[in-house]
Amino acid sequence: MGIMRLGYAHVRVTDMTEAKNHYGSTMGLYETLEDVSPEGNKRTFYKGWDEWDHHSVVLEEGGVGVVKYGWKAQHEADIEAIENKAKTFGLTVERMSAGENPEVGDGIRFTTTSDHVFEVYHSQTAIGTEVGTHNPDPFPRHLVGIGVPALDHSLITCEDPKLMEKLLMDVFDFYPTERIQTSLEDDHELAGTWLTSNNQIHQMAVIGGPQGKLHHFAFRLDDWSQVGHAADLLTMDDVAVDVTPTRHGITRGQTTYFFDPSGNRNEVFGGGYLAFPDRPTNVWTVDQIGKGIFYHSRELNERFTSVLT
């Protein structure tokens, strides 16, 4: 299979105490480790309640934006296969040793054409969940805050989405589920692309913009009711909300966007349809981008396209 899922998002925050209150108390992630990076920055590692591996979110004090993404491969042999594809694509690939990231095994690391750092690994210490696998209950009884179960996907920006789409297709064997194009003609330009390697509607989305920037990273919820409940809790905790609950035309997902105390945009995302590689790619033209992003209002707010970290 190659890449199974987005394994971790490692982001910078300006104040670790404020960030821990947001990701721990409001989002309800489980803290699994606190340490200091080799550069001397405070770090905190988190997992969602339905994730088995040691962490899916890493916060590092010292700024804003994304440090790197970790991608988990299904088989150890997939790492070498992906390494060869990345080299063929023209990327410079370095080997990553077990322990460079706490609880993460050997792997590879490269910088994408979008100027984002990607790491690919196969093993991460599994610490399990409270519900386990033996006659499991549907969720832990004492969730905190929103109680997000898992990391879902991320959206990044770069100057050449078409080239980044090709990288994700050639190196990771991703396929696009949705695109935004300047027209339906063969000579169109690609304004945005949503890609996955499995039935998840998207694992990584890319839109045109500055190199190396984070638009948001998202956590998975089940449905409308959970998205609405999350929005209520965000207001109770005085979190800065970017977009109140609505639906995407692109992916059909239900969503709310908000900011962590450092200004990194988060999303809780529910629903959407099942993706399959033989399903034709949905195409949106730029004149319908408002409806594609926010189906009900059919309008983008200025903040949504301009605030990046």
Contents of the next structure:
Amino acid sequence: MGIMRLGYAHVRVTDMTEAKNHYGSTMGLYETLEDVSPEGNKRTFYKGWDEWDHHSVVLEEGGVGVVKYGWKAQHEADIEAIENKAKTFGLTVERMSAGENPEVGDGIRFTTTSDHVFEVYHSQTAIGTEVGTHNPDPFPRHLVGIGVPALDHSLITCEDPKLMEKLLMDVFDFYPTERIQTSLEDDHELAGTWLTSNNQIHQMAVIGGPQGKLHHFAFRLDDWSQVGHAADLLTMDDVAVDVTPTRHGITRGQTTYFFDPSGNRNEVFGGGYLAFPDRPTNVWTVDQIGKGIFYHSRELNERFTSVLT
Amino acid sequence: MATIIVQPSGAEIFISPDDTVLAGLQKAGYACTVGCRRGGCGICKVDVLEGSFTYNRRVADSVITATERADGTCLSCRAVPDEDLTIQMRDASLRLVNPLLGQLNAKARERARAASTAPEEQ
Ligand code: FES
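Target state, the form predicted together with its partner chain; input state, the form predicted alone:
And the full complex, kicking off with our chain again.
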């Protein structure tokens, strides 16, 4: 099927000790590796309790924002197919060797039209979920903090969301589930787009803004009650909360946004409908953008489109 | 306890030791533009006209450039005054609070301008 999921988000943090406190103790991710990058920066690798691969979040000390994203392809052969499609699209693709990222196999790497680095790989060392696969219990008994099960999706900004949407469609075979358009006419501008390759409502979303920026990366939760519980824990841990629990009109998901100690925005995201490739794309017109992003307040706050790392 | 003089009004506020400039302003009742409050987004910048401050955390070069480190730019959510400060708030009364909508409006203006000038070009 090509790209199965967003495999990892690799982000920069200004202080590793504070960051580990957030991602380990508050979010409840499991640390799988600590090392030093070839450039000499401290790194920490994490997985969620319901993920089986070695890592889904990589923190690298030295700045803020996103370093790169990893995308896991289902078959070895998908890598070459995606490489060819990327070249046809006009991108410069380089080969990535096993071990360039710890515990990640061979793959490819390219910089998108949005100025983000994408890596595509097929194998990553399997560790197993915290509940195992033999008669598994529904969750680990001793979850730490929020205890997020998995990485879910990310939202990035770029100057030309339409071109980035085309890239994700042409190269990754993604399809858009939701769009924000200036009108319903053919000559509309695309203000934002939400895309996926599977039943997950979105794996990557793109809105208009500066090139190469991170808006947020999100962790999966089941529903309202978990989102509310997460917000309680964020307050107990004095995390800077951006948006208290609400629903998105776009995706129908339930959400809370907050900032890690370096200022990178995180989200916990619950619910949302199942996506299918033959599903008509939901379209939001710009006059309804507030309701699309924050369904209850129906107002797009100042921070949503201006606070980026 | 340091004093911050807030320009353009010249209002004077007291700030408790170890409080950041932003915390001081907020505790004194000022509404400011804030984002992450963690030194990552750069939204909370003010200009320091007089006095010095120290960042209570490492601040990324992508948030405060080398020039900004020298020209009095102050990331208010991470800056703690060393002494009395005179600061200048940024943002005039007309603030673009939503750049995405601003960007779309700019494109609409361009289109409208193109449409209105098109007949003359023919
Ligand atoms: S509010 Fe984000 S850097 Fe100060």
